[in-house]
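Below you'll find only one chain, the form predicted alone, shown as structure tokens.
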Amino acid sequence: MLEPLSTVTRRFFSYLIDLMPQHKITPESPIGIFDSGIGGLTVVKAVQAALPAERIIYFGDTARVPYGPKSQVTIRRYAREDTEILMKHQPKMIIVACNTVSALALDVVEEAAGNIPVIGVLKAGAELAARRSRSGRIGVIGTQATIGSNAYACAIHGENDELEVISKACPLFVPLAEEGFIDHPATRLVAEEYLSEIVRRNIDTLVLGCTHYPILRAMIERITGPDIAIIDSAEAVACKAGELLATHGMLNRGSHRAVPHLLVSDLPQKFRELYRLFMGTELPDVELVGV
């Protein structure tokens, strides 16, 4: 049986690690973004619109989607593994495009990312919702794990404890988005069932608390009507990323529009089809990686 490492040996290995070259960050370094599947493409699209010169490395964990019904232990393990995949590409920032991970495992991502900044979509969306609401009644829809964590309500109350938050889990929205059922009759029936109760509560603002949900935004807006403001956490986090990079002098000042580098853990051909459907642009190469 192998003996455990002595204290002296552990210190020696730690010393050797300290001597290794550190992750060098420059304005030309990419922004790393990950999500459980295609949903994070909403964040990619928002970042490209706000920061067109930035290089993007996107990892969609298509082998293990959805994260929402998984246990917290599993979600935290996936979060670490997803971050480690992105760290191989030496990003200058990591955006957690998964609300479930933002709610339950942001600390895991921060630890795995080391000295680079990490932004979660949840806090960015909560801040924007708190600013936008006029009546003080905010609806939040998300996966079972995100809603069960109560993280959005806590984040919104952290901005203003007088706001009222009405939350609703909508677990079927993720598989419907992953199947590309953007304007399907089945999607409308499911959306009406999910949203009818929350709309009756007289909310004036609705947070799309999962990055898959903006894929279904047009359907959601038809049901909620024009008087309810939709908060897309993808747009909020893209704005926050730009502000943070500018503050630290890390914006890419190039004039060339960068093409994202896409990584998936399964079904690259299906991902290509959904990318073309949702993004409306020619598809860059999709790389298959193991998890």
Ligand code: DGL
Contents of the next structure:
Amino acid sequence: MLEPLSTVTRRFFSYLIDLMPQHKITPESPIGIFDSGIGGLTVVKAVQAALPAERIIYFGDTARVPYGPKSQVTIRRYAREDTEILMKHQPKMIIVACNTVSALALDVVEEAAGNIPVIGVLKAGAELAARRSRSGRIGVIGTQATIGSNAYACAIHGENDELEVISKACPLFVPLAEEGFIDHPATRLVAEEYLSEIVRRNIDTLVLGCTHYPILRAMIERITGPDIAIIDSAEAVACKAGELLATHGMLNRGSHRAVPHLLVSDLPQKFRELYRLFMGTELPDVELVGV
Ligand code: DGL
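Next up, the form predicted together with D-glutamic acid in place of the form predicted alone?
What follows is the entire complex, opening with the chain shown before.
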């Protein structure tokens, strides 16, 4: 389990050594998490469940969502700017709660984060899928950019090159999730169109390779049926973050359950409503930031 963390661990180690006075990191520092919109809240939820004492600062780039249909150049620019927004809050770690950025711009985030560790959802999801699949036939659904990059297939083959990966871009799932169409006939129609072929290809595992998709998980599962295991990279990345922090004595040992600090680049009120719908918990303030 330590092996896949080696790069992150090295960087973590060097940041402890090279701590810059203006970026003071302690176990009480927050974990920075970002996504293009509400999708990353699935990661926030998983991190809160796994590490309830951790402070979380979340940025949703609601002014520029969706990232999936955009070019690599644009996605890389957004990734840098998103990281810079979080860095102002002096996080002890960044979690890229966006598969599209994890696939196309993880190096940009690492550079902008300086010496603090960066974990992306994509690798965590790929590792979990490779471990769980019994038949060796894994389906991956994601945005156009993620599927077009082939990053999931590469990461899964990095775990085991005998696994077969069947991929499908499902771009309309992001606006449906952003719209809160969790149990809507339009979502069913779109999901049937996207998933019917991949289900016929005898996969035993389906990776939700976009953090917006777990919001539609119940609908997706109705179509894939009970024989296909669903992999949600949010849980995998939360577990990985906990291991990394524990290894380096950076876990927040407080007993207080912290409320996340939320930042968005547009429409904070809409974000608050969606937060209530998906998280079903007390409503934190949502701060508007410029991009
Ligand atoms: N939720 C993101 C992902 O995991 C981005 C979706 C989008 O903005 O298109 O890929």
